[in-house]
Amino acid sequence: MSKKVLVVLAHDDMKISRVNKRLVQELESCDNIEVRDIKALYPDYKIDIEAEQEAIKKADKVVFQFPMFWFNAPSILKEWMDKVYSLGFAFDVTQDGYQRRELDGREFMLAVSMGGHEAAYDGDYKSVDECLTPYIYTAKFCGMKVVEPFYTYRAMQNLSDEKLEALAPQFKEAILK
């Protein structure tokens, strides 16, 4: 049986993006991945709550997919989180402290693109991970299991067509693992 997978695509326009609008295009021939463009879905951010829990419960594991914008994701992403990761959905609070509940054992990847390149991120700047420290650490919380990310550097610069020709198959192979 594959793994259930649900891709979680946070851009804010989709139309003009080049790297994850080619690495969205290389999952469609795959019947075991749902993409949710959240953007395309919700353009007033009213996001439908009830929809969104309904498709993390099909799931075996949830990809957060967006281009970085200022060491963060798109503000529609945490607005989703805000409301599809509720209490009584996520987790409940109890006499004993947290219990977690629907997220628990999924797994959990962040697919993130960066207009920079990867030494953009060392030295004077925080290192990417340290940028998505809130989606990693809400995904632990829950009771997810965090596994290796996939990042695109050089997303605005410098990234050939051949290079993301090359990147897009490895994007998928890294989704169904």
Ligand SMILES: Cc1cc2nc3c(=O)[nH]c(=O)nc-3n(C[C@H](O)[C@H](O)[C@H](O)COP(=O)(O)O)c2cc1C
Given for the second form:
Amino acid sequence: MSKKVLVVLAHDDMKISRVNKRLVQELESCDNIEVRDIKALYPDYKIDIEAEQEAIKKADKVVFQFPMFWFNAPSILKEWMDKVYSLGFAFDVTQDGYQRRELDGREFMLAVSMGGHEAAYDGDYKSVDECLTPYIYTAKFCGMKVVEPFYTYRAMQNLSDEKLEALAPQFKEAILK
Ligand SMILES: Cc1cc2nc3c(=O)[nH]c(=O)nc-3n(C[C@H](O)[C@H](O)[C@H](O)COP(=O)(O)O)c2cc1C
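I've shown you the form predicted alone. Could you give me the structure of the form predicted together with this ligand?
Let us now look at the entire complex, which starts with that chain.
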């Protein structure tokens, strides 16, 4: 049976996106992938918690896709996570301690585009993983299996259209893996 994937797309404005727009376009024809552009769905940040939780329940794998903004995700994703990964849904606190709930056992993947190049994240800034530990640690805390991320570098200018075209099918393959 094919894997069902939920892509939580957290771009500030997909109308002005080049990289994430092209990557997500590659997923359009795939029935097993649901893409939720959360900034378009919730421009006022009023997240429909139930709808988002239902989308997670249907998925074997949850992907957070976003452009790196100041060594973090765009703020809508933090709001989404704070509201959707609620007590009772993501975990419970019982007399025996924390109990994992709906996220337990699902896969978690980061798909992030960086304006910076690879070398920048191996020098001044230690690594993309280090920047994004809150997302990785939250997934682990909730019992998710963190799988290999898909990181795209030089997304502001040095990534040519040809390279982006070549990346798009690789992205889809990684999402469905
Ligand atoms: C507010 C803002 C903050 C950014 N911060 C970073 C950053 O910390 N590190 C980085 O590598 N790129 C940074 N960038 C560049 C974006 O990550 C880059 O423009 C984006 O990945 C391109 O994807 P898109 O074509 O889908 O918009 C920033 C861009 C903006 C607008």
